[in-house]
Every structure is written in structure tokens, then in C-alpha cells.
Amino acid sequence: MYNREVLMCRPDYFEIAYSINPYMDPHRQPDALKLEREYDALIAAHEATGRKVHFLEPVHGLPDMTYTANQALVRGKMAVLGNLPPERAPETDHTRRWLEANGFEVIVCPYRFSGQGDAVPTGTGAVIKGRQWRSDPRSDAFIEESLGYEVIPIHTVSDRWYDDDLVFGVIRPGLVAVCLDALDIDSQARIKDHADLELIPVSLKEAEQFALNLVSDGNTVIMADGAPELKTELERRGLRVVACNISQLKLGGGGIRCTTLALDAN
């Protein structure tokens, strides 16, 4: 399973400086002390699993840099850089330098692409991939050719689900928690009919709490609090669940998965 080695970036300069998703409102700024505690608790939860956490140096003027998942998609020692909105585009230069310094071959995607945020590896050689709000459909073939993934394309019903890591959470290879109501009819059918996927349905109410923006290594699931039904179902399946408060991180439209770029995806 992946998520044993990840890249994060402390939210030292995190603020809501612009609005590039429906959750961002510059009139609602994070509380710095609460944010620090929130993030420290998240790191502690990752490290308690034995996960190796690497850190990208935060950069003043790049407030969303803490959402490292959007900056690349990694498979083996290959990484495709995200091609992000103009407000976030400078982040990827810093990510590129870190990846190259740590032995990854980096490929630039010529099309809009929201990195791992919009291309969720299932652990079965496929990625579930959004292709409307933040990622150009042409990036599908680019990801297939560059990283060898099978792409399972999906469309969500509104820009509240602007990245598909708000709709899908991979629990272990092939076991995927999903909010089907956030998908259009064709995407629902595509996901339900995929032979390699077993689904755990999640309600809109819990998905709206960013419950699916989670990190799992197949044994421990680190997820947002406020989703008791999913938590109970995962525990029923024998998984350990750590529920974290992400009230401040959510102000930027991101959660636990958004802040955690897997360096060992498959």
C-alpha cells in the first residue's frame, strides 16, 4: 500500500489571499494558533503510523503551498508536475527542485492538471481522474503515457467537488470510499462497473465534511472528524481510524489528503 512516504509543507504563510474554489473567502481568514495546532496534530498522526514525512520549505507569497497533493503525481521514481491555476503556478518550481534533488525524474504536464488532487491512485495500477474543473481532459492520455496508469475518468456534479480527492478516498488497494451523489450518472456507472474496485458508499453530508479527503495505508485511516458513519464502517472492517479537526485547513478548500503528497503511489 502507498502513503508510507509522503511530502508535506508547513502552513507558515497560509492565508486566504484569493478565491479559486467555492470554499475560499478572503473575508474568512484562518486563526494562526488553531492552524498550527491542527497541523501539528496531523503530522503526529502520520508519524504515529510509522510514516516517513518529508517537508517542502514553505515560501512567503505562496499561501496554498501547504496543499502539496496538487503539485505533482508520483509513481515509482517518476513525477508529473501539476499545471495549476495562475495563483498557484509558482509552487511547482519549488516542488520540482525538491523532487529532482531526491532522485525523481520530473515531467512537465503541458495541460491543466491538479496533480494527485485530481488523480487518485487506486493501488491497482489505475487512477481515478477528474477532467473538468481543474484538469484538462487531454491530461488523461498524458498521465497514461508518462506514468503507465490506467485512467478512470470521472465528472463531478458541481465545482464544490473541484478535485476528485474530495469525492474518493482509497482505503486499501481496490477498496475505495466514494460519494456517488457527487458524480454524474455516467461516472457513477463507470465506477460501479469497474472490475477492480470495491466501493464504500459515503453520504453527501459526510463528504461535505471532507471525510473522503483522507490518507490510508491499509491499516490506519487518518480522516477529518464529523463523519461518524464512515468512521464506524471503516472500524467495522478492522481499520484503525484517527479523526482530526481540520477546520482551518478547510477554509482554503483542502483537507488531509490535500496536504499530503504520496511519494510511493502505485
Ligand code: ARG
The other form holds:
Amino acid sequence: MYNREVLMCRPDYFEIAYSINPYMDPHRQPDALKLEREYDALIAAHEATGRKVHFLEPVHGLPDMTYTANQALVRGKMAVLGNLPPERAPETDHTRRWLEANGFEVIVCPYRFSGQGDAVPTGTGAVIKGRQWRSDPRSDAFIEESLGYEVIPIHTVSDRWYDDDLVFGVIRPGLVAVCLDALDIDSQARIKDHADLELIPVSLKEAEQFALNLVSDGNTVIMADGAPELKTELERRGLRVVACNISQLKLGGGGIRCTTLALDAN
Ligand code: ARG
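Now that the form predicted alone has been shown, please provide the structure of the form predicted together with the named molecule.
Zooming out: every chain and molecule, the one shown earlier first.
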């Protein structure tokens, strides 16, 4: 089972201090009270599934630190640290210390790498990997060699999909919800033709709600609200869906999975 243990970081210093993705607008700041409610509800939803949530100490001056997914990609007891844009680069020292203190062996990726944000493990030994906006193509081989994943490289059609966890959501091993319209033609073919994967197609409209940026343990899916079609399809397949409001987190260009670094991927 996957996502039974995750690393999160309370958004105590969250604000839109700069713009490193098309969603971030420093003229639109989060409402502190709404943000706190939203985040508390997320933690409650995770914990209600029995998930163990660990917390990284928030740091003043690192407003994006709540998006822990970008800080690393973990497989077994190995972690490859993210190599983030300059505004976020100092975050990973903190993550590194936490991971090492908790028994993980940490490797530094010498190339730009958006961590789990651009690397979606399918649960079948592969990882669906972005290599365009936030990750250098050379990080593909680095991930393959250091973590032993088969890398499925992906290109999206716009920087609105700057991290590939905005367009892919793994529901259970091999079952992947995806917005095919957000992918270029070759990437569509690579995903559709992959023998180990069954796909649940999701519309652009629902992907824009960050509905694919979800956390699933194979029984319960915690996802953004505003995506009724995906919700219904998951329920039809026997999954329990908890839909959460993420109006404030979205202002930073991230959703539920972005705030949740999996510590138990295999
Ligand atoms: N503001 C953050 C950034 O641009 C959002 C990160 C979203 N994370 C993700 N896994 N997609 O880096």
C-alpha cells in the first residue's frame, strides 16, 4: 500500500511572494483564516484514513515550503532531493535534515528536478516523469539509476502543467487518472500504449481544478472539489472519495498532492 506515511508542512508562512508558475499572482494573497481551515481539513482527511502524517517545521521566508512534494522523491529508504528554482532552493536543506534524521539515505540531484511534483510513481515499478518546465531531461537517467524506476518521460502542452502531478493521479497500482489533452501527442501515445497502465481520462476542465493532484491509498482518494465527473467515476469503481476545498492553496499553483510527500513509495 502506498501513501500510508507522508511528510507535510503547515503553511504558517504561506504567501504569494513571487511568481514561478502561471497561477501565482502576488496581487492575490491567501486569506489566513480560510487557509488554516482548509489545511486543517486536509490533515483531518488524511488522518481519518489512518495515514501517518509527519510534519516538517515551517520556516519564515520560505512561503512555498508547504508544497513538500517538490522537495524530494522517496523510494524505499532512498530519497533524491529536489533541485528547485532559486526562490525555493533553501527549502531542501530542511527536508534533507528531516529525511536523514528519520533514516533515509539522501542523494542530491545535480540537475533541476521538481521532486515528486514531476515524478509520479505508478505502483508498477515505473515513474511518470516531467522533464520540461521544472526538471532537466537529464534528471530522467539520474532517477532511473538512483531509484531503479523505469522512467516514462512526459511532455505537457503548456506551463500551466509545469509539474506533471497536475495531470496524473495514481489511484491504485497501475490505475492512473490522466488529462490526455494536457499532453503532447508522443506523450499521449507513451501513456496509452504502456502495457501496465489502465487509464481514467479526465477533462481539461476538471484538471484545471487540480483534481488530479490527489492522494490515494487505493481505498480512499483525497482530491480537490469541483471535479464531479472524476469523483463519480472513482466512486463507481468502488473508491471512497473525500473532496476538499483548496481555494487558498491553489493560489500558489498547487493542490493536495503537492502538500504531501509520500514516504513509503515502492
Ligand atoms: N508555488 C509552488 C511552486 O511553484 C507550487 C508547487 C506545486 N507543487 C506540485 N507538486 N505541483 O513551486
